[in-house]
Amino acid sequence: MNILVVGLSHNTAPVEIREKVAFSPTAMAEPLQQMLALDAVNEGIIVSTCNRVELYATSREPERAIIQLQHFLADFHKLSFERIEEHLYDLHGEDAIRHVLRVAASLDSMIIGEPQILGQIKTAYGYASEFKTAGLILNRFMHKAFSVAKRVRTETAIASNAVSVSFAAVELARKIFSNLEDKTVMLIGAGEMCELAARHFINNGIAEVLVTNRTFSRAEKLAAEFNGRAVSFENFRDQLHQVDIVLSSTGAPDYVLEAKKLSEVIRLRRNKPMFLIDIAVPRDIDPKANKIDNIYLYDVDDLQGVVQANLKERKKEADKAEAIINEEIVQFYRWLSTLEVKPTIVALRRKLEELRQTEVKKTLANLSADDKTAKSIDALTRALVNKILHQPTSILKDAQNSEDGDAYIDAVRTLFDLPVPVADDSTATDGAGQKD
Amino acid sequence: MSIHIILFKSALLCYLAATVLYLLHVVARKEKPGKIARWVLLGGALVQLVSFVLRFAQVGHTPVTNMHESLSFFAWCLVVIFLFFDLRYRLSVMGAFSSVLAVITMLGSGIAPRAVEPLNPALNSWWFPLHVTFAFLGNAAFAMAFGAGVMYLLQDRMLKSKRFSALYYRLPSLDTLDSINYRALTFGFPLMTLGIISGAAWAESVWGTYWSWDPKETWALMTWFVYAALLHGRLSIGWRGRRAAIFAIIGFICLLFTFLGANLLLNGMHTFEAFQSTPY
């Protein structure tokens, strides 16, 4: 049985064509069932993103079922298959399974270690579990690549450093103060991204938030949305002691906030730091101001350095990721190549004989027989070894061709307590790669 | 090999161990080294207090009469100080540092000459082992000073001049690092001042002077006036930071000559020389 990965991505379409072949996320019940009916294709889940469309399947015959979901992809979006064709990729075997980990880690994703992907794919799972289009393969394989993604989250740093802006602006803040709880923020203006920003600071437990505004009623009405306190525009100087991260986007022309004010300030609080994120163009804090003891000053060209930073550390922690990912694949295989139904009827035949002789030798151990006693008894045994597993065997034999054979080859193996075999040694997996 | 010398061994493998481990946690960013790295401490401190009881027990006094005791104390001190501090900042960038400067101290102290001669009888005191513990473990909370004040100039540096290196995601916050830099401080400098008194009731009982302003002397008060006036900045007029981490690593660069400068290049009662000669 092989594992089947057909789709597109941010890597190779652009959002025109992204945007074609995407999946109503409300109505999966039709694709997947179209999906399912292709005959090369015995399993499959449709995850469909703003960055990627991609069909996992199972299937016999590889080759065939790649074709098959080309072109359903196009068929169903009604495209002509030239129109995509360029844009997509199809892998099988080891490079499929590695891809689908791969993306479930967010190693494929446009910001390496963004976390929505995760949740993307176990919503795309749970459409193909509710429609009965998921079969043992792709459950057990979603569930490695949910357990893989989740290794990689706690044992690698991949999404500790923040990639947005005003994220980024949150993050500086620990590396300043370390514990924000006490803290006081006060926004000057207002914004998109200093409201957003804000909100990221509230969310991380900040102690106060006062707002100021030219126009006052603006700063009321925002303070009253963040459960805080507006300050006139005309006296916020004044309270800036007691504030330790300060946020500012106006639309004023000059400096609202000059570096003798602010060496004033810093006196005031007795050299307890500051941390001052200016996002206005032009700019509102003069930027002298990161020249005096305990002040950091970052504008949005500065935090837009940290986000580049953080990405290149992420990168760095993905070959980690990558390393457990190759660990999982050798774990994965494993499991897969034990469907293989030769084995499993070799194995079968294996436990049984090894059960009938220890039980013969210790009867014949007791009675004593002679010869021909011995013989009788090895020949019942024999047959009866031979009789019992008749009917499981033409059935293994026949499941290579059943739509459900992989159940039954598991069902045994569970059943018997079969060792599964090494995976190491080649043939296993080439065995799940190519033997179908 | 006697025994001490296997304990002594012993316990250089567990600090050279944690090392590499807090190495691997802090550099390759492995959680399980650092975790084991603090009990691989714990258990060099272990080895080194039996040596030292034993050691005790052996010669009848207290064991830091030579460069190689005492070295292997103070590297013991160090251990036990971050192992102290460790409770509640459970840094290991700290135990990094702390575990290296163990080493160091650990391999200054093995090649060191540990020759036991006839022992000066004014060693014979209790004030002694007072002094000399007073002074380590004090000398050791500045070390974690020094630690965090370096460490702290270099992320302050990062952080103003935004420009990251690897060190910045490695390295803990600005707050954190002061507050080490201020609990080091709180720590060292009773202890400083308990060791400078004890020393000088100890020169009273044996020599009858209290003082005698011999170059170690002198230089531990110096220094203790550089750790004074940065525990008074911060007391009363709100240093922090940046000039706090200065101010601690100054302090340190002081105490280390007047802890190996001393002894190696002036001369006086304090040398090592001085505590095998008749006292004068």
Contents of the next structure:
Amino acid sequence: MNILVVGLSHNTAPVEIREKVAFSPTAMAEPLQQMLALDAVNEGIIVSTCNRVELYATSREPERAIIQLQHFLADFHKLSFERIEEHLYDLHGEDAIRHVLRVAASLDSMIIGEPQILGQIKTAYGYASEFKTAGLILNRFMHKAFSVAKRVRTETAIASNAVSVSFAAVELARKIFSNLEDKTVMLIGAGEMCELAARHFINNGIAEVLVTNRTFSRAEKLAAEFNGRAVSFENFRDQLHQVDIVLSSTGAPDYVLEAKKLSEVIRLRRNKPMFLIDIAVPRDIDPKANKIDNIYLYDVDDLQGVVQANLKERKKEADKAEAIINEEIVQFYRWLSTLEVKPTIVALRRKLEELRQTEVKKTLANLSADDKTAKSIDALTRALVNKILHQPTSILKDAQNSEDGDAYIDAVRTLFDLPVPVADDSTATDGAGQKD
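In place of the form predicted in complex with the partner chain, the structure of the form predicted on its own is requested.
One chain, no partners, no other molecules: that is all that follows.
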């Protein structure tokens, strides 16, 4: 049985293509059932996010299943196959297993280490479980993916460094103040970047949020979202001595905070540290403020520098994560192979035993053999069958962990006309270790 992946992502397709093949998260029953109705597909899961749409499936005919899945993706969304063909990728076997584990561990994300994708895969698996399109293999595989993602986050620091400008600001503030729980932040301007950074600060326990904006109603609206307080733009400088952290992004042509004013503010604060984050272009805060003792001023370039340094650190940690995935692939592949090898060996032994018993009965029927002779013939033929089976059985067991395993299994089934094995839960636990 093969695991397959067919899909496209931010690596292969622009957003205008990705949005055309996206599946609605509130209407997954129909596409999942249509996917499972493809005659070469045994199990199916659909992962659909803003950055990727991927179909996970199992099949005994991977090449035919891949073609069917590719056309299903186009047909379901009423697109010509040619429209999306160049953006699609398809994987099977070890390549597919590696890809899904890397996606779950956020190694294939636009931002390495971001946590959202794991939750999105869990949601996709939840739909497949609800509509019964995930069977034994994908059930086990998804739990393996979840445990690998958890292991990557536990054993590496892949998600420990801020890689967005807004969160980098919070990370720097924690270095300056250590504890943010008794701190006050002021937003100067009510743009998206300020708002996002403020949310990060609130999530990290900031005590109070003040908001000022040239349009006071906008300041009131944003302050209400944060359970904060709106301040008139004309008077906000008079309240700066109460503020520990300033986030500024106004779009003003000139500085809204001069170094001279900030010198007065720091005196009123009795030299208590003050963290200023200027994410405006052109800048809102006079860069000379950085020369004032106990004032820490960072502009957008400074924050981008922090982000880039952190991205480099995440990429170093990604190498550790890849090693973990390589290790886990071996374990999962070993389990997956047992689903095919053990039933094949059992079927082969059963077939040869049936042939042996049939031929022994024929022989004994034509002989006037006593019990001792009959037992000797039975033992002789049993020993011959065991000796004949020893070599192919050993080869099959050894081959189950190699790339040629499927070829050996298919050859044995064809040569001895064996039935296709059906994996069940009892077979699944053999050689698999404990469940994830």
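Note that the rigid core is defined as the largest set of C-alphas that superpose within 1.5 Å between two forms. Numbering follows the first chain given and starts at 1. Nothing here was measured: the structure is a model prediction, and the numbers come from that model.
**Q** So, does residue 60 move by 2 Å or more at the CA between these two forms, with the core held fixed?
**A** Comparing forms between these two forms, the residue 60 CA shifts below 2 Å.
**Q** Residue 381: with the rigid core matched between these two forms, does its Cα shift 2 Å or more?
**A** Yes.
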